[in-house]
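So this first bit is one chain, no partners, the form predicted on its own, shown in structure tokens.
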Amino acid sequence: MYRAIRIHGYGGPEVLQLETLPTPVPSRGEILIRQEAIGVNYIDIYFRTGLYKVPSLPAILGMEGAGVVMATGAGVTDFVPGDRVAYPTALGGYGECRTIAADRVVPLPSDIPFDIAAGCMLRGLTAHMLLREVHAVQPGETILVHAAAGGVGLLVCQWARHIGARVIGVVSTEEKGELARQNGAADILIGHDDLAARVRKLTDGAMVPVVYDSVGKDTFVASLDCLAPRGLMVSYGNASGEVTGISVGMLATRGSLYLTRPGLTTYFAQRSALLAGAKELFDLIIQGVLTVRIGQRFALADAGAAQTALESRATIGSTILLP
């Protein structure tokens, strides 16, 4: 038996429920691992609320994890009970243990903590697929960055800045405006009132050729008009909301510019691409050119409590339950 976060219907955090269960067997081309800490993340209240469909209800959330292979089902030849693993885009994961495809799950380096990886697998795959795949940042460049002193801001920071390029960040407080700037943010905005004047003001009135914005529905429009003509607005998150009622006509006006919804299943469907992305996040971790902060610990017994501050944006940098 195990204890595990499942959720019967959608709601608030109360509908989280911890719950005793039967240890799941793997099946053919699954592993069943021991979790030693799991990620909380954005797309977790997703899912309990109903924005994104569970397959099927009851169902146990979390996409982000990190332990020890403790089974193999048939036809696995990747893995072997004892190996140190983790995850990033798996729904399942508010457990102390569980099963999943291990085509989806990647051998992690054992001077890489179990606490870090559940911290950084899917906010430091994000990174990579937004600074890497999603737009090439070149050195020199200025990109703004929402939500700069996120779990995932704080890897963009760091990780722009190793490229050579110039980060504007966007954050709520000026406590988390100076967390940005230690990371790698080159100038720190507090709030978005006014945005699109105050990052003129700073680009000389060139403005950026990139934005990646989290937030949603209250930044999206003050985002658009911070690109340079053909700019291109990476919206990843709906933390404030989901944004609706798009106009296509908002980007010709606005300087024909692009716009993209990325996620990491479509970037990272290949177990190729899956294997080299985690290499690189790695080994960047390994050289120190990446820092995971934890911010906060929780219990896996207190995920409500969690997700609660992660939506109340009381969090910074990384979320983790501890089985």
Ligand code: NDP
Second form
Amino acid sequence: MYRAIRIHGYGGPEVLQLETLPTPVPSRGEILIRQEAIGVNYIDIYFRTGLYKVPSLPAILGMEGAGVVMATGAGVTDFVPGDRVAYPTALGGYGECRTIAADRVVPLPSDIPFDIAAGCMLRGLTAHMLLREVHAVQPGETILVHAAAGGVGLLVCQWARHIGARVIGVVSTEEKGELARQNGAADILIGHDDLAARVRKLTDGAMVPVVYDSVGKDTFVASLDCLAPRGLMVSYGNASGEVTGISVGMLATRGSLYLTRPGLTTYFAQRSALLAGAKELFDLIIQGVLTVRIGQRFALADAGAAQTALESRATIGSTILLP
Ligand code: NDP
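Return one more block: the form predicted together with this ligand, after the form predicted on its own shown previously.
Everything in the complex follows now, all chains and molecules, and the chain you saw is the first one.
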């Protein structure tokens, strides 16, 4: 038997229930992992509230984790029991153990601790996707990054600084601003009011070639207003609510803008891309270029409190659960 956090319906943090379940047996192509650390991400909140739908209820939430292989199903050749592993995007993470398709898992180098892996697999690959794939950020480029002190945000700041870009980070408090600055943001804007005017001032009127917006509803239009002509709006999250009611003409009147809504599962659908992205991420961590800041650690049983902290903007960096 093992303990996991399940939902039987969508709703507030109270729908997250700690339950004892029979230990699963890996099917063909799957492995069973004993989890040492589990990531808590904003997407877990979308699945809990029903903004994103789980395939069926009841469901175990959680997309990201790290641990040790306990057993392998038929046909698995990449892993053997005892291997250290991690994964970024597979529903079913909030448990002491779990089964998972082996092709969604990567080997975890011995010099990356489990908690760091659980704090960076999803968030670090998101930073990779944003800065290297969605838009290949160039040295000297100025980029606007929302939620710059968050789990994804701190890694984006560090990685962009490493590339040689100038980050304008948007955060809600001075404390978060200081943290984002320490992690590579050159300039900090507190709050979303008059965003375009403040970006104009910081860029001497040039505005920015790309905005990374994870806030969604509250900032979408303001972010478009910060772009230079033919700039790229990367809307990649909905922390303040879903973006709806967009008119295509908004892109034309603001200077022939581009808009994309990228998702990690598309960018890392191929196993080769997942392995390459994880290797690059781990190498940068081992070299000390990226430092994963785990701001909050909760017991598995306190998953509700962890999600409440994340959605009330009370967190910095990554949040993890410890089984
Ligand atoms: P964060 O740690 O960044 O937490 C969310 C942050 O968003 C808050 O700390 C807060 O920062 C900011 N925020 C602004 N407005 C609100 C609001 N109304 N309610 C709550 N938060 C608000 O979370 P994650 O690192 O887990 O994820 C960051 C974002 O990236 C999420 O939107 C997530 O959905 C998205 N994402 C998308 C992926 C994709 O594939 N498209 C993959 C991974 C993440 P502040 O207080 O400074 O404003």
